[in-house]
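Shown next as structure tokens: one chain only, the form predicted alone.
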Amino acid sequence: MQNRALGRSGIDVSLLSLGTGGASQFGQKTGVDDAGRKRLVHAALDNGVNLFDTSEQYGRSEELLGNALEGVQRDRYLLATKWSYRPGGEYAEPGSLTESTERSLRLMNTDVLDIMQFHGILPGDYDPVVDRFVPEMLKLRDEGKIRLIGFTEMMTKDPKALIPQMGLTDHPEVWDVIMLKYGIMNQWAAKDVLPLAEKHGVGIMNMAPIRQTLTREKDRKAMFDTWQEDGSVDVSSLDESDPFGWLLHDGVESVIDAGYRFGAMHSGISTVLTGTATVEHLEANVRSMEAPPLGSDDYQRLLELFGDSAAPN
């Protein structure tokens, strides 16, 4: 597996990370057992994976990935998790912030958290945020009880939101990690956000190379439709009826193949997040960050198509 550095942090992380929210929610939602955890996370750190994301909102996912590395040695890897500033719509109490640590810290059996986020922040919210939680974060970390410090794009009908940049633009200083979305057919981060990213050196992850908008016929029509309509993206080029068939060749098996080698070629992108339960999923992904990246000519056409492109899901 190979390893990015993680911004400015000096940490090196791999490019595949483990992420315990998505659909299945490390398997709370899909049916997998303890058991089943651990084989997953067992599988990931064998295949060179070390980072690991999680919630409090995903359910007991803190919890459960706590135990599924019991006995796994802890330099082995690394725990991100994030935390919602707005619980039930209204900004979160003072300390608050404090105590979700503490029981993330508990929950995890860890003595520091590699990375806290907050979660999603909305169009907004992000001045309020750094006003009245990040001196708070920042107690947290000359503490020891975290090491970086980052938030995490929201999931919005607006995917062009501002949040990521303004971040980059006005606390550079602040951030160390960000988390955001970006793919074949989302790459409005590419255009400010990632160069940002580098020149500052926060680390980048990418929650979101694979979405239904690619991998669903009728999403991904609906969505090409929009575009046909506001002009924005001109896909007049491609077959309707297998739009993306041209990637599959030269040991390319499919579109979440294409989408996952494509979510990490940018080199502002440090990690690619998969949000798979099983086994077998995990080893196709980790198979595609091992693989060699998309070739040039057809890297360059997913550019020149969707460059100005930003699904919202």
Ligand SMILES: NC(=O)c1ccc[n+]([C@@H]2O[C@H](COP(=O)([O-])OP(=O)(O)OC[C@H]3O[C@@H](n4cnc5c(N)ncnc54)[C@H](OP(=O)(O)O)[C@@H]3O)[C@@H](O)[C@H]2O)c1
The other form holds:
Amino acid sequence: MQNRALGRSGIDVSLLSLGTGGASQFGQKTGVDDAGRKRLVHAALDNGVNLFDTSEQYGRSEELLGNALEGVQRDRYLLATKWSYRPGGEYAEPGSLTESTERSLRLMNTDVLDIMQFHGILPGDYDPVVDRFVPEMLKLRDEGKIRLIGFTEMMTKDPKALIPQMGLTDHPEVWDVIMLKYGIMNQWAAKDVLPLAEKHGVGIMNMAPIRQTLTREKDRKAMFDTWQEDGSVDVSSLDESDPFGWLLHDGVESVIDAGYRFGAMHSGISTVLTGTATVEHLEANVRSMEAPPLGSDDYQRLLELFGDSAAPN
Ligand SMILES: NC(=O)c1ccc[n+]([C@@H]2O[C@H](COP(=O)([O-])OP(=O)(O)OC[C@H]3O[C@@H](n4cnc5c(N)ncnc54)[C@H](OP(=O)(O)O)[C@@H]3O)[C@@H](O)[C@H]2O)c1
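Next up, can you give the form predicted together with the named molecule of this protein, since the form predicted alone came first?
Expanding to the full complex; the earlier chain stays at the top.
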């Protein structure tokens, strides 16, 4: 597995990393048991994955991840988790980030979290988050409870919300990492955000290389219809029943394979998350990361088709 620098942090991260949220939620939503989770985590480690992403919001994922990693040498992996600054809609009380961090440390049986992220900053909330909570985050870092500070983008209906761009423009020195979506139908970040991240040495975790719009026929069709109606993306040159069939050649096995390969191609991306809970899918996604990138003609065509696109999910 190829590693990439996680921005300016001095840490190398595997190109594929394992997420414990999303639809599978580390198998909590898909009937995977503890033994299956252990197999998944060990298959990831055996394949060179060194970053696991979780959140206090993903059911029992933090605890289950801690259990699945039991006995593994701590320096073999990085832990990223998240804190929700608006747990019930209102801004959290001062001190609750510290309490949550200590709970995450306990649940994952560790004395340091490699990455602590503000979970899903909503449009309009960027400045309040920075003013209210970044000082507490910095204190946690000074105390040695966390190493790197980041935030994640929200899957909003306004996919061009500029939260990552605000972070990189206003406080690039604060953020070590940002988690955002970048994929075949989500190329928006490549315009300004990824070049800014590279300029400032901010690590980028790509949270959504495939998700619904690429993999679910109904969602993909609905997105294409919206784009055709508002004229923002012209998909008329694509075969309606098989719009991505032209990508499947020279070893590219499926649209999902193409999606993972594409998700890693920009040099501003440090790591691509997969939210799978099955060893079979994990290994397929590892193969995508180890395979050559998409050919330049296909990459160029995707750029021409979707360079302005930002599917919300
Ligand atoms: N705002 C945020 O902070 C935020 C938002 C979204 C995601 N995330 C993070 O990013 C991670 C990834 O996001 P995600 O889980 O939503 O998206 P994802 O990795 O694209 O996974 C979505 C679905 O695709 C399936 N899948 C994955 N690989 C496959 C393959 N090779 N073949 C067929 N199906 C495959 C998985 O189901 P199976 O289990 O059946 O494989 C999963 O349910 C999350 O786990 C989380 O850590 C963060």
